[in-house]
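One chain comes next, on its own, written out as structure tokens in the form predicted alone.
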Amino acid sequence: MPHGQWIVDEADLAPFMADESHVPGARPRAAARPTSPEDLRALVAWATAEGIGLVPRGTGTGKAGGCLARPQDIVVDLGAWPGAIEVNPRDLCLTAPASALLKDVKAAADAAGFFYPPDPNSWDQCAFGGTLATNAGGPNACKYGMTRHWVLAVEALLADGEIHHFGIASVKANAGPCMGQLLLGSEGIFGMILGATVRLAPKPIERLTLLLPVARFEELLELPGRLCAAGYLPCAFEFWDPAVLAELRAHGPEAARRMPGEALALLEFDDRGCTSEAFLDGLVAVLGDAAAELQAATDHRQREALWAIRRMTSVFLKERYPRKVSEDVVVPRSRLPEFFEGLQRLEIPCVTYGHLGDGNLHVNLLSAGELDAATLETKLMALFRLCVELGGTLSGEHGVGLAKREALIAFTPAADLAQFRALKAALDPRNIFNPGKVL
């Protein structure tokens, strides 16, 4: 093996076999924590002698199995990998290193009084390289947009075994296809991100959290489409379906269990004057009689209270039914009806909550391990063919991984497919860099 930090001990690569994902994972041969480009050089010249494959990961909190390895492989455990979070006030960007937490990174930014938007489930545990490597989302990118809208410069080892730059620290780079881009959301599989420079927002200086309980589920659902149409875009709009609310009231904590309606929302705004008067009676407006039982924070506290339900919701679930699959689908807006609709007529048994403001819908099958694998292959197929239908598709979020790779082939058009695995071709002739993922 060529020089660095390894693990080679059984038990130490135990935890390397799993990640958030319902995938069940190998053994890898090794482990690797470099910590310089010599000790990538050394990696990618190895790897390519051998034909064994590098498989990137940070904390492991990714939900389709894109940091498992097949027994032969190398996991590239960048957890160690150097660099500082450094924020530039003037160019209005930060600069961190695919190691740091995002935890940090978002700290960083608002200790400078700065934003930086995308705040997936796992925020404060997730690696900031894991968030590039998967383009990741969370209830922000409803009005934010994911990952991907905020980077300007990615740095990464491709297969010639050197670091490569791609971008600039400025919103307007335009001298050739953006490379940087390709890489971002790729889960690892043209080449490994490093670390990036991303883009930087004013802190929001006001919010205005609501909470929206509905008599009726169907009432919901129209509301993402008809608060659009009248000009209020939300930084965030969370929901939870009956089923879901019938969980929690029945087993989920205290609090949640206090949760009203037969539906209900989380609506967030950080438009400068969301607090005032006219813009609550003009939002109440729109939401008409779905507006009945609104109830807002009143401050911080009762904010992170209704925010921590909703974070802990996947939690729950996950404890509760160790053995369920969760999909993130997508649904356009105004499509969301007809979703439900249909998945009703699938008699698919599952709960959903999410992000209905950008139509990122968490369908949990909770009886999942209780099916055999071509029954719920059958039914996750269905549920992915019926978003495809609409317009949609069979991830938001969480990506592809192992968890989707058979599904994303299916419902991809073959020559779509052909283009994609041109440029893997050309990126990773020897195919290296995470293989067996995506595509």
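Computed from a predicted structure; not experimentally measured. Numbering follows the first chain given and starts at 1. Only the largest set of C-alpha atoms that superpose within 1.5 Å between the two forms is called the rigid core. First, how it differs from the form predicted together with a further copy of the same chain.
After superposition on the rigid core, the Cα of R90 moves by less than 2 Å between the two forms.
Superposition of the core reveals a Cα shift of less than 2 Å for D104 between the two forms. Taking 2 Å as the criterion, E406 does not count as shifted between the two forms: its C-alpha moves by less than this amount when the rigid core is aligned.
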Second form
Number of protein chains: 2
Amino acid sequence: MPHGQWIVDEADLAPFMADESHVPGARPRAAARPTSPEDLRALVAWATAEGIGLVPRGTGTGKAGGCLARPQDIVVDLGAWPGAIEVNPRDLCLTAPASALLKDVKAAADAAGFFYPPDPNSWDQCAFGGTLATNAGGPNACKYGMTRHWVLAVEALLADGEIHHFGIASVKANAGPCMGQLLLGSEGIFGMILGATVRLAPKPIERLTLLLPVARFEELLELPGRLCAAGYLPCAFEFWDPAVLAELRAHGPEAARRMPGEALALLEFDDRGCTSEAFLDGLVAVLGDAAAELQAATDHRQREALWAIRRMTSVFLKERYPRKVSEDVVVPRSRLPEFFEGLQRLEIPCVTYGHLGDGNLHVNLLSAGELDAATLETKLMALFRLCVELGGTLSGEHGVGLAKREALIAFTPAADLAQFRALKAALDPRNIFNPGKVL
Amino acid sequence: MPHGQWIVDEADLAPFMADESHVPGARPRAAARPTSPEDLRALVAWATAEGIGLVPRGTGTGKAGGCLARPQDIVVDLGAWPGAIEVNPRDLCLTAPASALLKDVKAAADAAGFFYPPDPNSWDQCAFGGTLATNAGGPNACKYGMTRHWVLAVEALLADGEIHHFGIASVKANAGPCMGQLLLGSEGIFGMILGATVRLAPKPIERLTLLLPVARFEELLELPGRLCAAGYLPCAFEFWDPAVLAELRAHGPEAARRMPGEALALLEFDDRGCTSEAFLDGLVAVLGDAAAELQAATDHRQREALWAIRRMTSVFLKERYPRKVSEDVVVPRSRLPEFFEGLQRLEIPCVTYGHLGDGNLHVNLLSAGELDAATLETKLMALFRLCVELGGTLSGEHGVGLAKREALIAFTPAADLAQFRALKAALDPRNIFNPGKVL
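I would like to compare: after the form predicted alone, may I see the structure of the form predicted together with a further copy of the same chain?
And the full complex, kicking off with our chain again.
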């Protein structure tokens, strides 16, 4: 092994055997903690010569097993990678190393009077580098887009052992292929992202939050398009399908049992002026009949009360169905009626909630724990097939990693897979970067 | 030549010998007008077997020679490629073929109550496909980003002769490498983009336009960051440097001669409520002393009067210096003072205006026409070097094509070029797609 900081002790390697997915991980051969370009160059040279896999890791909050290693692999723990979070107000951007925590990146933007939108569920624990490698999303994506929409420049280790800088500190740059975008969301299979420069947005100064029970689920599915066509784009548009509402009403906490309507939405706006009466009046006019049971919140305490039902949902389901399986899939919203019809054919109780603003669904298979592995696998593949047939896909924000590798291969046209593999072979000919993941 | 529509007559091929760049084009061997996947498959098979280059072309409004062919190449005129512009309000997206005109794409979004932001200068003539292949920008990019920030899914012909579909009709999709982003802005060297699905935004219902003369140029450079930190993000932030203002004052039209200040900016806002007094008051408070000579416009007629000075600038310069050369470069705004110092060292009169909102500059070398070709080339390379040394790049929105190919190769680290070439070899091993461009 080349010089540098190493973790080789069995006990010390235990934390590297899991992430936030259900994928069982092996104990890696060792973990390296690089702190300099020389460390990385030596790692790549060694891995290339010996045919060893390099598995990048941030804080281990991934949901797809992307940072789990095989026994013969080396984990590259980027937690000690040097660099500071730097806000550049003149260039409306921020630069941070992969080792920074996303919460610190967001706080640095905020302290300088700006806003960095990506808000994955793990935003207060995850590493910035992980959000780059997985193209992290979150509720804000329906207005602000994904991580890739905010990255201006990427710093990455490639198979030549060099640290490359792709992109500049401006949203405008059209000089040559956009390698940075190829690396973002590629889960470390083309190279290892070491840092990035991201755009900053103005910091929202007002927020309006609405809880919107509707009499018919179908009504809800039309609302995002109707609102946007009237000039209203929410920064969060969460929803509950009739099945999850029925569960909450029958067995959930008191607050949930009183909820009217067949389905439910939670909308948040962060535009300037969104707490004015005129804004709410305009919104109510667009919502029409759907606004009959509307609850609006403009201060922090009221907003927290409305968001409580969102947080309560996961907690309640997890307590009542500890062995349930939750899948992160996407279905274009126009196809959701067909999706919910199709879910019936799975013949397993499913309840769904998530991000209606972008069709990113959390489908919970409540009795998954009672199925044998092969039957569960069959059900999941049927779920993925349903999403893909409706023009959706099998991961909205968590990525593929190990958890969905087989599904990706099964549902991607062979001609596309051949192109992906040609890219992998071109950029990583010795297959040292996160081998066995995604493809 | 395979079956299909062909243009082979010398006279009919003449229009394919130029675009909107200064690059001289050759007469291509022929032009194909594919109308079906079979046409494209046959073209690729033939080009692969015979080693013929396929050069994609929309309406020929490119500024870098990217659609110009060599005598041995085939131009692939995508003007007859079938498909309709379809707005899907429920999915907040629009699908269009490469052959659609951008103005029709924007109009279709508008008619359905939405907004498609990309607004390159050629927006009323260019083909949608060209905006995808070149990752088109425009003034709106400072708020809304480039074309790549709006594309959800891409349809593209690759070297296997197949039409691939990468992406889905949602902003959330993390299942496998993002091939679509690699194709966007790659100017046809990896494959041929045939259409795309793009996100739509709410249609702005108000606009506030400001003309802002400032006493010191340096003041202007701080404004984008200061405004954004206070929650104000303009959808256009154009500027004039002291040199171009001096030219306009000395020799320009009457309206320009009366303009006060050392430098000038034009800002436009399109937020809901931006025409209210409260919005303008807040903005004036942030601008401080810089607002002393502010002119504000909220109705169409007033706005047109303010934008007239922007349009007049190009016309005036072109008339007074018909052989001037204008370059599209980027410099991060924090480095602009150094950039303008560096411009002096070029020892050729330069005036600069453009998009301060994202550091995308139009540098006009007024006496370029009096220089011999080698001297001009030396000056241009010095200009590009200056931009690159300050963390900028040699094209903001026009791309590389043929016009900046040598500069790209000169100013890109060899290790990066090797990666770009590996990608090209992997995706287009017989070099049939737009050979000789970009790399």
